[in-house]
Structures are given as C-alpha cells and as structure tokens.
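Quick heads-up: it's one chain on its own, the form predicted alone, in structure tokens.
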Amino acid sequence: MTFKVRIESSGREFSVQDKETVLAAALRQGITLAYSCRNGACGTCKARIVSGRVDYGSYEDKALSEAEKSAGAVLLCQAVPLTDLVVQAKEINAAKDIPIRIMPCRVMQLQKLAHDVMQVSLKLAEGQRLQFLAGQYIDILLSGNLRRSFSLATAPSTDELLQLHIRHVPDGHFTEQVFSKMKERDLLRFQGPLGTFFLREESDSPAILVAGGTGFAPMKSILEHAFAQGFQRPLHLYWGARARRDLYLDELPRSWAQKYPNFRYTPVLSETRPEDQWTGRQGWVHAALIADYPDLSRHEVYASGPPPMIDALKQAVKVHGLKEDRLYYDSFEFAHIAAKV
C-alpha cells in the first residue's frame, strides 16, 4: 500500500512506499527536506502533521516531546504514514538539485592529524566528481549492510580529493580498521551528499560558527567555500577542544583570521593540561559564544559537533536572542556519527 504526502506550504506531493518513512521517500523522489542524523535523536527534521496519521516511529524524547506530539510534531525521518498525509515541513531548496548517489572511491591517503584523528583522503573514478554544499556529509558503506556517516572537510570547489576527519573510537567498528587496517589505494564505497547543513548564502547577517571536537571538519569545508566565493559577511569560528592536542588544525584557522579580514576565531579549551601553557578562552564553548554575543538577534548560528555541545548550546541561543529560524546544526548523534565509531 501507498499513501500520498503533501508539503502544505509548497503544494508539492510525493508517494510513500509501505513500511518506508516520510524522509526516505522525499528523499528518493528528488525533494529535499530538512534532515541530519535520520536517527530519531537530533529533531532536524521536526515536522507539524496537518492533516492524516503516522507511526511514530522509534526516537528520543529530546528530539521529540510529549507536548510537542501532542501538538501534531513529528519526526519525518522516523514517521511511516498509515493515511494520505499533508504537512508543514521545511523543504531545502539549494540542494533540491544535488542528486544522492552511490559512489566507488580509492583511500589516496591517510595522515594522522593528531593522536586520535585521521585524515582520510578519498579519490572518485576517473571522470567522476561528487556535487555537494559545503557543510554535508558522506555514508562510507560497509559489508552487513552496515554504514558511517563522516563530514566532508573539503570544499566543494576544491573537491579532487574528498577529506574526512575521523576520530578514533576504542573498539569502534570502523574506526579501528580506518586506525590499524586500512591502507592506501584500498577501495571504498559510499553514498552521498546527505544532510541539510550549510551556510545559507542568501543571508548577509553575521554568521557564528561553533565545532566540537571533529566538528571542525564540515567548519573547514564551509569557510573554505566562503572564502573562495568572496563572501563579506563576518564569520567568527568557535572551536571547543578538551586540550590543545585535540584543536588538530589549529593553525590553519589562525592564519584564515590573519588572512581575511571578516573573519575571526576562537579557540575554548574545557580540559587544558599543564603542558598546553594555554592562555585563551577556557570552559565551554556555548558560554564563551555567549559572553561574547549576549544579543544574537541579529546573527545565525551554525554548529556541528557532539550532542551534549549542541544540546547546551540549543538552550543558551534560545535565552540571548537568536530567532529559532536562525540556527542550523549538525548534531554528531549515533547513526551520522555511528561513527566515528
């Protein structure tokens, strides 16, 4: 059996498979909608039921609560529809084009960018080229069906050879091999680009950008792809770290604030170690984007990296002004992070 979805506010119509969810399907038919972690645990793809019946699905009450599905909330990525169904739901126009495909790839090479992080750097076949906005990520397809979902750090204008940033999980399904096994010129398969975080270039407002951690990776691709493109709107990069070995890149931001003159970085370190000899900003990384922007109403956020960071940072905005439109996150949660596992 199959039901049909209407988007309320654009009046485009989809069809829905049995057992299938409301996200897989848009998705497949060419329509884009806002989604990251297609987990149930993230609520990017929050949704509002018009009219028509659902099962809910499997998810977190943080991304969905009682009160808010009571309210007709629902999470597209985990709804299956057992009725015709229109609803409010926030299509991504700037990526409705970008086709999702399935992609060989060869490991041209592997650097060890800190202790635990490893640079990836991945070329496509011959003739081939991957067309994605600065700020999506990859599936690294695995044997069991199983997949792990990595940021690219690469612009999409310099996109020869896409980079990931993956950090080192003990026992991690695929971090171990990508840390002990893996090997140059090994071959790879993945499917891409996903996600619906990038910089949302039809914005001149000041855009804070906060990494957690290897959410400095999909940081990198988005400014890289800002800087080449001339954008003039200010840009300040947080960059929250427990201890200054874990900022891998560190000098690489340092000399983007030396280099454009809209740009600004702050590194935050929650864990510092006698040996770091820090003299920035230490605590949390929300805080110190709060001490320092009291009134964001006037600014978008973007932020990627671990649940709790964004999680902290989600209510922090929420209380200083930042309009609910105006934040965009990736939220490292475990099915695009499985991750780093």
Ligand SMILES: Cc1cc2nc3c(=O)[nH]c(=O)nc-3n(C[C@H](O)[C@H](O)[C@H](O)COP(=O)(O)OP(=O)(O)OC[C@H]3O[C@@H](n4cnc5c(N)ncnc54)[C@H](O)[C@@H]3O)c2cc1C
The other form holds:
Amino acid sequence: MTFKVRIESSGREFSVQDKETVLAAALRQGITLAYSCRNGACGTCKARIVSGRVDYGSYEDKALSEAEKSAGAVLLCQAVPLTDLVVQAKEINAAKDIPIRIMPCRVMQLQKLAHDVMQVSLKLAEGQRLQFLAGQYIDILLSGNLRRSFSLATAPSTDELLQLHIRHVPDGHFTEQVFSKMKERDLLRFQGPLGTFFLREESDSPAILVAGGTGFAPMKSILEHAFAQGFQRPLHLYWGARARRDLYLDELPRSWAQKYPNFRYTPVLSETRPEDQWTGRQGWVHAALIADYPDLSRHEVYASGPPPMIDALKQAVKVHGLKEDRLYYDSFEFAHIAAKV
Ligand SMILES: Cc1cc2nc3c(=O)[nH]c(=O)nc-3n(C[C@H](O)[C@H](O)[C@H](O)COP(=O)(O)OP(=O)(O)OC[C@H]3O[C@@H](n4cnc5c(N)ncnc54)[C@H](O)[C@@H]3O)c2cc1C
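Please show me the structure of the same protein in the form predicted in complex with the ligand, now that we have looked at it in the form predicted alone.
Complete assembly follows, chain above in first position.
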C-alpha cells in the first residue's frame, strides 16, 4: 500500500511505500527534511501532522514526549503512514541536490589521536569523490545489516582522504574492532553523506560551536571549510572534554585562533587530572558557554557530541534567548534501534 505525503509549507508531495518511514521516503525522492540520528533518539526530525494517521514507531521519550505527541508532533525518522498525510516539516534546501550513495573505501591510515580516539583515514576508489556539506556524517555498513554513524572530520575541499575520529566504546561491536582488529588496507563500505548538521551559510549571525569529545570531528570539518571560504562571521568554538588528554587535537584550534581574527577557542575540562596542570576553564561546557553569553538572542548555536551534553545544552540555551530554529545539533546517539534509510 502506497501513501502520499504533502509538506504543507511548500506543497511538495512524495509517496511512501509499505512499511517505509516518512523520512526514508523523502530522502529517496530527493527531498531533504531536517534529521540527524535516524534512531528516534535525538528529536531533530520532529514535525507536526496536520492531517492523517501514522504508526509512530519506536522512539525515546526525550525525543518525543506524550504531550508533544498529543499536540500532533511526530518523529519522521520512525513514523510510517497509515493514511495519506499532510505535515509541517523543515525542508533543508542546501542538502537537496547531494545524492546519498553507498560507496566502497579502503582504510589508508589508522592513527591514535588519544588513548581512546582513533583517526581513520579512508580512500575512495580511483576517480570517485564524495560530495558532502561540512558537518555531515556517514554510516559504516557492517555485516548483518548493521550500521554505525561517524561524522566526517575533513572539509569537502580536501576530500582526497576522508577522516573519521572514532571513540572507543568498550565492548562496542564496531569500535572495538577499530581498536583491536582493523588494519591499513582493509576494505569498508559506507552510506553517505547523511544528516542536516552543517553551517547555515546564508546567515551572518555570530556562530557558537560546542563540541563534546569526538564531537570535535564535524566542527573541524565546518571550521576548515569556513576558513577556506574566507567567512568573516564571528565563530567561537567551545570544546568540552574530561581531561587534557581528551582534547586530542588541542593545538589545531589554538593555531586557528592565532591565525583567524574572527575565530575564538575555549577548551573546557570537567575532570582534570593532577598532571594536567590546567589553568583554563573547568566544569560543564554548556555552563561555560552560558557564563560567556547570557543573552543568545543574536546567535546561532551548533553542537555535536554525547547525548547528555546535547540535552543539557538544549535546556540551557532555551532560557538564554536562543531562537528555537537557531540551534543545530548532532547528538552522538548509539545505534540501539536499526536506523532506517
Ligand atoms: C549522527 C551521529 C554521528 C556520530 N559521529 C561520531 C563521531 O564522529 N565519532 C564518534 O566517536 N562517535 C560518533 N557517533 C557515535 C557512534 O556512532 C557510536 O559511538 C558507535 O555507533 C558505537 O558503535 P559500537 O558498535 O562500537 O557500539 P555498540 O555495539 O553499538 O554499543 C555497545 C554499547 O555501548 C554503549 N554505547 C555505544 N555508543 C555509545 C555512545 N555514543 N554513548 C553512550 N553509550 C554508548 C551502549 O550501551 C551500547 O549498547 C555518532 C553518532 C551519530 C548518531
């Protein structure tokens, strides 16, 4: 059974096949709606049903509360139509002409950047190139129909090698392999580019970027792209980590701050170790941001990293004047529900 979905604001229509989610159907037909984790966990794809009925699928309460659901909200990455639908959803035009492809690649280099972070450099087949927006991610495709998401840490203009910063999750199905078994020249397959986390280039508002741990990866891509393009808008990166050893490329943003007058860098540590001899900012990264910017009404905030950091940040910026549509984030949710695209 096929159903029709209409996006109320633009009037664009697409069809959804049996058991297909609204998001998967939209992407398949070249319509990019706001989304991130595709696991029903982050809430980025939240939309409103104007008319029609859906099977809401599986999702976390923090991503869609009962109250929001009663008011018509739905997560498009999980929702499967039961009738034709009209929805209010955010269309993301910048990503609409970029095809999502499945591509083979070879592991060219494995470099440990910290005790639990591996930089994995991937090379595409001869003559192949991945078109993507700085900040987007890819899914590594594994046997058994499993997939794991990782942000691209390189800017689109330097796509000779695609780099990932992979944090070791103890006993994690994939990241355990990266740290124990993966070798240079191994072959992988990925699907991408995915997600709608990228710098809104049409805006000249000051942008605050908040990274937690390996959340630095998409920020590196975004910032290297912004510097290469000569963007002049103010850019302020906060990088939150436990201890000094977790700021695994600390020298890089420090060197950018010397070089680019529109860029500032504030590292923030939450669990310093005696050997750190840290004289910089301490505590939670979102608290440091709010202390520096109690009024966010003129800003955009971009955030990537662990779900607890994203959740705390979302709450904090709400009461400090940030407009709802000016918070962009990739929450590094793990793949507890098979992502559907
Ligand atoms: C859009 C997106 C982008 C991402 N980008 C990056 C990136 O650039 N770098 C990076 O290091 N990670 C990133 N992640 C997170 C990454 O995908 C997961 O950490 C990874 O899938 C873990 O895979 P695994 O097979 O090793 O662990 P699994 O076998 O899936 O997990 C084993 C168990 O470990 C726990 N666990 C796993 N991951 C996490 C987590 N993130 N937080 C808390 N507990 C966890 C869970 O209890 C889980 O059941 C991203 C996630 C998303 C959704």
